[in-house]
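Heads up, the chain below is alone and in the form predicted alone; it's given as structure tokens.
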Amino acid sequence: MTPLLKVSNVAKAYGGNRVLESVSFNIHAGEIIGVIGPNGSGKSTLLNAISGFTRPDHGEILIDGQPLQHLVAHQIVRHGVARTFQLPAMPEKMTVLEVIMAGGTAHHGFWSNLLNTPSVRRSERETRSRAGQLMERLLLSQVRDNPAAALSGGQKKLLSIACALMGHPRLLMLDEPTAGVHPNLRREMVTMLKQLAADGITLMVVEHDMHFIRELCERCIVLDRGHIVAECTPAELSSNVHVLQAYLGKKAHAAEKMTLC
């Protein structure tokens, strides 16, 4: 089976910090993919060189066979593949409805919006319809009308993901999106975005929070200091020997294993 997404080889420096090298692995349509690692092991260096927001010094980025990684993010984002950030600034002067319809009339063209067509005002009509599912399925229909800049950090988080899926990705990318949020809200987290699975879309998650990626995920990639030192599932993470070396510098005994859990 053709992998969705394909990283051959990707290498990223800034001077001489290797961040990442010689990056290689494969995420299949459907898949819940947890990217996990300490601080500073290049994990969001790598979805920003998938994304569009960095380029990679070598190596190749295919999407269905496509190549990416010589493109720019806009680009990127018309081949399906969205993400959000570790903390999404938000409009001071927006409604929450207002920043996610943005997110689906940056897709038209510069004309098309200038002229104010048919074809646009028909497809307004769309994205009106299709911001008031994405909010009611993200928990956001209370506050629609409320400014975007005063909602709370877990609501900020689920506000950029309406806005991703805003474009029908295929992949979408998540940056952290429990950071700072409630426990509550984490665990709906899970049941909404393994909804989003079921309905075909594919996950990559960045996370901290084990737990979460425990609840969520079906596979994990592990990096340490540039480098894939793992491929396994959730529930093996807590018995992986270059897991436990990456994240506590030795291998571990049975009682330093539970750190990781």
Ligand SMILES: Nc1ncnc2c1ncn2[C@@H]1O[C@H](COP(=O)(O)OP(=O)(O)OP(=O)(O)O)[C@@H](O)[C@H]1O
Given for the second form:
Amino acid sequence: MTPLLKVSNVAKAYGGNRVLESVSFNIHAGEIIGVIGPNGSGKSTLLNAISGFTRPDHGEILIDGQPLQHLVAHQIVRHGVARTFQLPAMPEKMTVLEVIMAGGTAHHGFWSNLLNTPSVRRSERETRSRAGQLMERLLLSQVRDNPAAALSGGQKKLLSIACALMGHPRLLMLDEPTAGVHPNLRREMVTMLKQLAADGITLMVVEHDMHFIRELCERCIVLDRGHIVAECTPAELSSNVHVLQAYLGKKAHAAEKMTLC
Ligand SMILES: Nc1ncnc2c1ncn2[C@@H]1O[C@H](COP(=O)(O)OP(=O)(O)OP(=O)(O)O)[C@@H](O)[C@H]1O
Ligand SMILES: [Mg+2]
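Beyond the form predicted alone, can we have the form predicted in complex with this ligand?
So here's everything in the complex, that chain up top.
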């Protein structure tokens, strides 16, 4: 079966800093994959490379067999790939509803949006209705007319997920969705994300919260200094010597297993 996402030998360096080296993995449609690793191990850069926010130096990225690595971000959105950012930045003067509606135009590209082409205008009613459904689903209906920049940290995370969903993605990549989020909302996020997966969206989730990873994911990819050092189930993480070495920075001993999870 062709994987939904196939990443082969991807490398990226910034100057002399080799951030990703020979990164290869597959994700099949319907999977929920966790991406973990210490700070600076290359997780966000990997998401940037897949979503067109940075161009890999080497390697190939295929979505359903189609190469993405030479495309720019809005073209990649058209292939059904969406993502959120680790630190969601919200525009100062737009409401929650307006920001979500803008998320529905990400695939049109700069010129179509600027010129307000017929296809952009035609889709406005559809966009408004989808925005309403997503606000309901992501607990944002009460704040729909509030300035997006004034939302709480957790609400901004939900808003960025809603924006990413506007384009009906096949693959949704989330960069630290629970950072700074209250445990109650974290639990709700697990339920919401499982529901998205049940609706047919494949999920790739970068996270530091191991509890969240264990609750949500079926498989994990572990990055350390730009290399994939393990691919395993969440249950196997705490006994994987490469994972322990990545997190503890030295030869792992059985007694240290508890430190990770
Ligand atoms: N645009 C950039 N220019 C220069 N260096 C960069 C750039 N983006 C990332 N890096 C470097 O790449 C390395 C990996 O960064 P990245 O943000 O991918 O790590 P991460 O695994 O997401 O870390 P964290 O868990 O802290 O978010 C870091 O050393 C970072 O400084
Ligand atoms: Mg990061």
